[in-house]
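Next up: a single chain in structure tokens, the form predicted alone.
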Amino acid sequence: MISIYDILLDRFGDEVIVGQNAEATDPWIEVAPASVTEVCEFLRDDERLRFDHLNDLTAIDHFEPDPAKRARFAFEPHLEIVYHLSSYETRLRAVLKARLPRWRNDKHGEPPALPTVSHLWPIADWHERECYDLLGVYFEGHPNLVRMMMPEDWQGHPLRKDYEWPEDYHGIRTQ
């Protein structure tokens, strides 16, 4: 059986392919955020792999707003960007993750950044816009990174676990 992790580790090394969890229900490979585009392009173009389809791209906010509960967790709060890839030709599947700080340079309100993959798989255009809009992840190089779910003048990113909903929006009650 082909080991996607071993192929990536051999090609990029452990500074780019920073981990894996082969025991998870949905096994995944962790990639250094700055190298996401390079790794994805390799996965798409390598003859052994041919990942020609981006099934999904989403983000997960690993944050617990309650300080009492937060003390029980053994990790720093962060965002994970998750890519589900597949190949129609080779029938392979892969899950990639890139771990980002919740805020760039630890400045609240300044979104973390990751390179776009929208030029590799056109469907990423929509997925990246949704992550930007709802979770505040900035995709560098994206051709049209604008809100698609929330109004243009909406403040903040409503799927972040510490998001505080405004009482009203243009005179319309939101809660």
Given for the second form:
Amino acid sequence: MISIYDILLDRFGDEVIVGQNAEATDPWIEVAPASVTEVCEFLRDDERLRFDHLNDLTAIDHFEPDPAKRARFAFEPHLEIVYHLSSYETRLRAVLKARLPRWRNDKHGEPPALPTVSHLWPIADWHERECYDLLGVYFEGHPNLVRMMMPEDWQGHPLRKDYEWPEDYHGIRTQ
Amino acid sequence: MASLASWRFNHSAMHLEDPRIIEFDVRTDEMLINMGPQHPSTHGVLRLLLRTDGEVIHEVTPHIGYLHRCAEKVGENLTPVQWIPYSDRMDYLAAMNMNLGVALCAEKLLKIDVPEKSMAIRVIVAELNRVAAHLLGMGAYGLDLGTFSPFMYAFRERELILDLFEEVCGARLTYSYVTVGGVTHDLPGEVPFPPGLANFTGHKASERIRWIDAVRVFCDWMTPRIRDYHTLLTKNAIFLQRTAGIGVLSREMAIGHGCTGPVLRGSGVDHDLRRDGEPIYTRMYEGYDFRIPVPPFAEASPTIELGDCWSRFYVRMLEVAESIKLIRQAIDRYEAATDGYRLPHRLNAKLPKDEAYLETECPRGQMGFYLVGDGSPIPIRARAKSSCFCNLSVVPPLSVGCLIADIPAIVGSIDIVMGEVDR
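The form predicted together with the partner chain is what I need now, so please give it after the form predicted alone.
Complete assembly follows, chain above in first position.
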């Protein structure tokens, strides 16, 4: 059984491969957000790995909106982008994570950015659009980053923990 | 004056090989055509914006989200067991498989090993539902291509499966039967003979029968019906002309676009999670004798290309027969099993500070569920990765250069359910 973490660490060093969690149910590897594209390209093209299938791309919003519960909340507020990869050739599976601040420059409403992987796996195009729409992550270099599920003029990103429903949408009550 | 019979295009003189190019060579103004969201052959509320030059498609832009019901946001406010009824509404044509996906994902997170008997029950209901989903896919595909009869046949059989499910859990579409730790209750013992099944097999509806025997009767009755579908559609000359060589999805494109299920296998990739998945899922299917149909098929007509609409359709049809084989074996296992149908699981069991992502082989592809726990009973992230969403993303590149009339053939062969695409 080869260690994907060791291969990546050997290739990129600990500046890019920030850490791992080998004890988790699905062991994951943390990557510096700016280098996601290079790491993914290596994972896809390396002979030993050949991750040709992007199973899923999503994000997790680690935030507790209720101030009363915030003290017990076990995480620092941040956003995690999760890439689930697998290979039809080598039958390997991997989980990549990139950690981002919740908002760019701490300005509420400005999505944090990270490079796109849509040129590596075409399906990432749609997954990234959905992620941008619902979770507010800006993918730099994406060819057409517009909303997927919500209408194009919708405000905010509904899967954020501190999202507040608008009063109305074009005169239609939403609450 | 030359007679009509001798009149022919001299293609070589025009340097054109395909006579259709003459028509296609004439450029008209491009048109924007809006197809859907209320179009019958878009399988729900899918809106396709077509940019066409005459009859030829230049670009297809799918617009989705009309059925978005915030299933993921709901999942972040409920425990996984409470989320199961919402998973019913994702792929509502294969709700058992959706339930199974959530239940297995939560079991993976909580590290629960379910008993043998519950696994046999899960295989029975999941495969019955796969048959029902593929039947509806077949019938609706016939409708898309302008033939009505297969739809009626498909619904006749599907109705019998729904009758059986009704005896199991009372619901006909949204079952919520498979739950964390097993299934909500054991399969019923003796039940009144399902009236539809009684009618077709020469029994009386007043008779009583064990539920598993009713499933056996159904399997015996269903097996010869599959031959009818091949006569009705698979080998039908018009059907072949509409689907053979249309929407050819190459192996590389299928993998790159994340296609799964029959769409992936139709392009020649031998991958089925029931055999190649994670141990918690493949354990259910261990020791079963079943085949995974992958083209090229020896019996296919010579006009068929690998990865075209017909191949995808035929993979589904062969899977129906395999599922029936699986059901028969699962019934025997169910009768032999001595343990329970469910492990005790508290509704408010605390989720560990861990995460689990699990894909299962649903009729339409690999449906993935992702649960992230933080120590409380409610996950901080509940994600449903839809197989139809990924399969639909391949429609724009497949449709370029096709005729407008081929769009229903391509969308139908992908077999999407909008409830799952939009979640």
